[in-house]
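Let's start with one chain on its own, the form predicted on its own, as structure tokens.
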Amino acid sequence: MPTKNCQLHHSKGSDKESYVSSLLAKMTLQEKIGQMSQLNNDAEKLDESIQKGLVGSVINEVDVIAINRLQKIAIQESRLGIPLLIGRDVIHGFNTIFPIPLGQAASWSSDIVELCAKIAAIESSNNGVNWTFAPMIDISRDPRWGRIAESLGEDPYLCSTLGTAMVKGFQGNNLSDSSSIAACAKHFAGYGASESGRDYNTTNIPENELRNVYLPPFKAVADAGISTFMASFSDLNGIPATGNKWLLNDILRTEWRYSGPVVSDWESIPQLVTHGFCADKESATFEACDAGVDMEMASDNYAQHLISLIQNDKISIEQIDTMVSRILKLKFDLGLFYSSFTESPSSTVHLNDFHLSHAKQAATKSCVLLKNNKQTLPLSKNTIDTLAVIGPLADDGYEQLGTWAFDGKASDSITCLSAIKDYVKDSVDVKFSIGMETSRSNNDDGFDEAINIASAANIAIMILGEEAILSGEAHCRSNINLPGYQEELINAIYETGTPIVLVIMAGRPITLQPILPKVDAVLFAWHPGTMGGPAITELLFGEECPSGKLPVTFPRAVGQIPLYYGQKNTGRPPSEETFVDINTIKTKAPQTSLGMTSTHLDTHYSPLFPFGFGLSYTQFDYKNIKVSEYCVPMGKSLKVEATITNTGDFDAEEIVQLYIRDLVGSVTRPVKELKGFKRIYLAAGQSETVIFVIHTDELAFYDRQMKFKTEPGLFNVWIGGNSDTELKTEFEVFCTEHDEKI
């Protein structure tokens, strides 16, 4: 990793507050409102706005050449010398490409979601890159929105330990190291509700459901120490976020204590004028600068009206000198004031064996194996003679990346095609056929040549599923089925008579309901990133052994969305007894026979696959569950185990889960919530009691006057390998005498 290096402006043991204080006292007006000014790398007249100082971040530059010289201009031609924030969406990976968010999820793992942010960080860090826009800790119910794929998933529990994970890997142990980069909680708050589906639309969220669901995974990284907040482009409840004093000033900072920067999202400042909040960009600026927005990204609203706002006392010189000197304070914990030039890259830092060696195992870990009929998987070459390699997907190393790889080259990715002929070499037969110019494309033209080399192979190895294009930001879709002729591409190999097994890249949940018959077996992959060839190929031919899990519901038809597993139980819950599937009818019936609950008429209420589930060549069975006592006290914690044994043939590992239940709320309360999650390695053959503690105040939500507290009461407990797993017992929280006189 090279050193930074440039003139000393002050010893690193530097008291921060004196100096940022002595720093601001030397700034006129114009340099305040600069530092809270972020310009795209190919702004008018860049150069010369940093030269007067006019400028504190930049973003979307990543050469290191580039930067290094504008960085210059900051610290030796400006008036102060004050260093620059390079800004870059660095997602899921710099070169070395990782599985986006939502496939890293899949792991339910820190350590591997921490480690893909920390050489995330080393790489851009090498290239001058000192903050990125991530984590997106958004809760994400509605798969039709394309940035999905950027998330964590649905759960608040999950989004919250992943995302803290991740904020560690971008940020280390110390900001101020040559390898860290500041991490920005994203987007603050609401904006995975967005109706519809839609990117950028409305979210109407009640305060208690706000608290319960959307906001944890923010306080959970604002109490982990992360840099920065980004607001969010969508209205909430009526007021945009980026002009929403409530949710930036009264939680964030008042209530959570929050001190660092908020960044507004691009252009969300002019947005405010579009929304219908405010008249013009004048009040566009007051509404953000008031409501708590410290930085502007890429539009000028702030560098164009705070000055008049000032001179009219509609905002005070106090309130930017607060702004500005959380800017400089960033600025200070990254090393920026003492060390802000960046060597020229280091050749072995970038897509490096080891950054490869965890990409590959990251996609691994990621992938979810979804069906596996008759034990189709693992293959053998050894029992394969013609082998057919068919999709749109299977050879191309630029749409493996998925969405937000900005700095990922497809050349630097081993395709699904590359990986397996390497890995059966001469041995099998490998015949490829695209089938489909594109995942999107509307026509049967490859499909003769796809049907050929089915015909005469033993097995057919399909990759199939999304271009990188259908998901991300602004990419959403109104179906979420496997886009263009897939199905049909499906059901003319399905008539060949050829095993089937399907290999799906996408950056969502996909209904595949119509076409899970016609396959052998699924492994979804999410889009893998640069090693996902390897990690697929080793996986279908069980080098490894599939243990993902679903970070979020699949549901069977995109009418029954939004579908989540930690849905409210209704006054009248849907169950098997009260089912009625309409199509089944086959006469007329009285509207008192249709079960009368909260179900589709078409559709079972289940979904295709729960939260949390995910196959693997073994079998593990869930026995003995107990609670280490049935009253727990307010303020204690109980035990709760299980004993899980690997009852199959290979060694492998399961993801344990724990979820609760509180029976009776001053609120309604979801069936089920998780609360705790392990994975852990069994052989064929070996048990392990795996025991969970639970502590009262983890039972905590926000109660009909916002207080956060534990209620007293009774509470059911599962563990399992997903969100549908029955195996549960009991406990009550019980108040103690202090705790009532309390």
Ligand code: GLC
The other form holds:
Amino acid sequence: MPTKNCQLHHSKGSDKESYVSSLLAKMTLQEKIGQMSQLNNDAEKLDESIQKGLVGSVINEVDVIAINRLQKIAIQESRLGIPLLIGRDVIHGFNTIFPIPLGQAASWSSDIVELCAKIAAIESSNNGVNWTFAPMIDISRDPRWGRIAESLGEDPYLCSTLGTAMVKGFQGNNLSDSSSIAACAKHFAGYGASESGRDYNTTNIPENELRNVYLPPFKAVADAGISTFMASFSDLNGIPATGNKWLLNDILRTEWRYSGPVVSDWESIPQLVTHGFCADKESATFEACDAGVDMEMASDNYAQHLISLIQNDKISIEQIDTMVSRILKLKFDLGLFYSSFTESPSSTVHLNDFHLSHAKQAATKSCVLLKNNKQTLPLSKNTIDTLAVIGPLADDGYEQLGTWAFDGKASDSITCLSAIKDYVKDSVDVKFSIGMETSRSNNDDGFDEAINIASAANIAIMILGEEAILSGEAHCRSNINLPGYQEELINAIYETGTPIVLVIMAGRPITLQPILPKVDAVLFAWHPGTMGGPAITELLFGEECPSGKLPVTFPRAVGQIPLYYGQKNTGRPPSEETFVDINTIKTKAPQTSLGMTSTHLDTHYSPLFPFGFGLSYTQFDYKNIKVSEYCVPMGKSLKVEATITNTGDFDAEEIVQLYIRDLVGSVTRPVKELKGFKRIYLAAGQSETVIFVIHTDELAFYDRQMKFKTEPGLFNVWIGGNSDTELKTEFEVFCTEHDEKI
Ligand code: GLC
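Having seen the form predicted on its own, could you give me the form predicted together with the ligand?
Full complex below, order starting with the chain above.
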């Protein structure tokens, strides 16, 4: 670990409050506003601005020599020598790239996610980065939205749990450790509800839904000690988050008592004018500052307009001092006043064996087996003579990294093709055909070669999906099928009669229904990162057993969206009894009342694959669910257990999930809510009784009066391997006389 040089000899134990307040007292108004400004590393006159004390942070610089140079200007040439925050989107790795966050979420493992973040912090801090804009914890229920790739999925409990793990990984036990970096909760709040899955679009979220679904992960990471928040671009119920005082002050500061700094998103302050929320940039500056955005990212409205707002008593100097203090305290917590230079990165840090082995482990645990007909998988190199590897993502080290991987290099990746060749060595003849130039190619020019090698092979491994450009910020799709002619390519290979193992790399759920009957097995790998090739290979050949579970629902058709497991029951819930597929009615269909329940005429109401779904090479049997007591006094806990047996031939891991349903609430409640999960290992034939403990406080929700509390009544509880589980029992929460008085 690089030791940062000491340049300011402050005793580490000096009291933060007194240090910051004494520094603040020395600062001019210009210097205070300077701390509230974050400039991009290519900003004009950056050195001069830093020298004048007009820059609190620089974003997007990752070269250690350049960073040390900027820090030296700030510390040794500016009047007060205040060091810089160096921010970067270290979203799922720095040089070692891990699966995209949605993929990491499919591991359902806090340990894996935390270590990914820890390694990312080690590598990025080794270059002088001390602030990342992660975790992105926007609840995402619309796979048309490109940023679902950066999220931890559709569920508040899973997102809260794994988001907290990421914070611990990035920040470590002590923010001033040289390998710790400040984390950032983004995008506060409700961004994932962007209408039609179009990025930056309007969000209309009733307060009850906001509090019960979208805010919990932010509250969880705030309670976990995350260092910073980022205000979202999005218009929240008519008031853009970046200018939303109810959100940034009443909720974040008053209710949650959060004290860390809030940074805007990229130019989201001047965008308040574009929203039509402010008439000009001065009023945008006022609204953002008054709402509680402490630092402006990339644009210069604070620098341009804050002084006049203060001179005209629109913003008080006390407000400015409070905001600047938050920034200075973060720098103090990071130890930047004590040491902020970084020695040149040691070569043993980046992409070292341990980092790469964890990248493989994370990718292995993130892959989700969606189909495995007739136990096609795992393959055996002893029974295959010729293997066809086909597809535009089979040998592309860049595309497998996914979105937000700017500091990862394609040349460091190990692709599926190279890993497969390395694995089978001379025992199998591996033929490769890209089949299509890109995942978006709209022609069959490369099909003949692919057909030829498939025809001569025992099995075809097709590695398809989305290039990275189809995923991430501003990369939304109105259709979420396999892009280009990939479905046609699958059909062409299907016609050869050679069995197909389909591996998909993508940044979102894909509507696979059209091709599912044509393939024998499907392994969903997300964008798996640097070590995607070895991870996928070891899974395909049975060196590892798939254990990932979906953190997001896979719809049958894009028209079903939004479709998520925690839906409300409605007054006319769908059911098999009432669903009528209009396509099965061949005759003329008079205008009669069909079904009269909440379904579509042309698509079954269920998902293609439900939240929490994932197959294994073995099978798990769930039985004997029971509760420790049926009647649970408010304020107490109950145990829920079930026995899981590995009834197959493979030793394997299973992610056991616990769901509840509050059958009657003062506001309607979801038909299922995840409230616990455990990753267990069972040898073939082994059984284990898994016990969950639930406290009645964990059943609380925001009611009509926005009071957060648990209501007495009947609850269903399930334990299973996905959200469709039917292994269920029930319990009742009751109030004691004492509770009744509350
Ligand atoms: C982007 C994103 C945000 C990111 C920031 C800095 O526009 O919305 O998530 O952290 O700008 O790159």
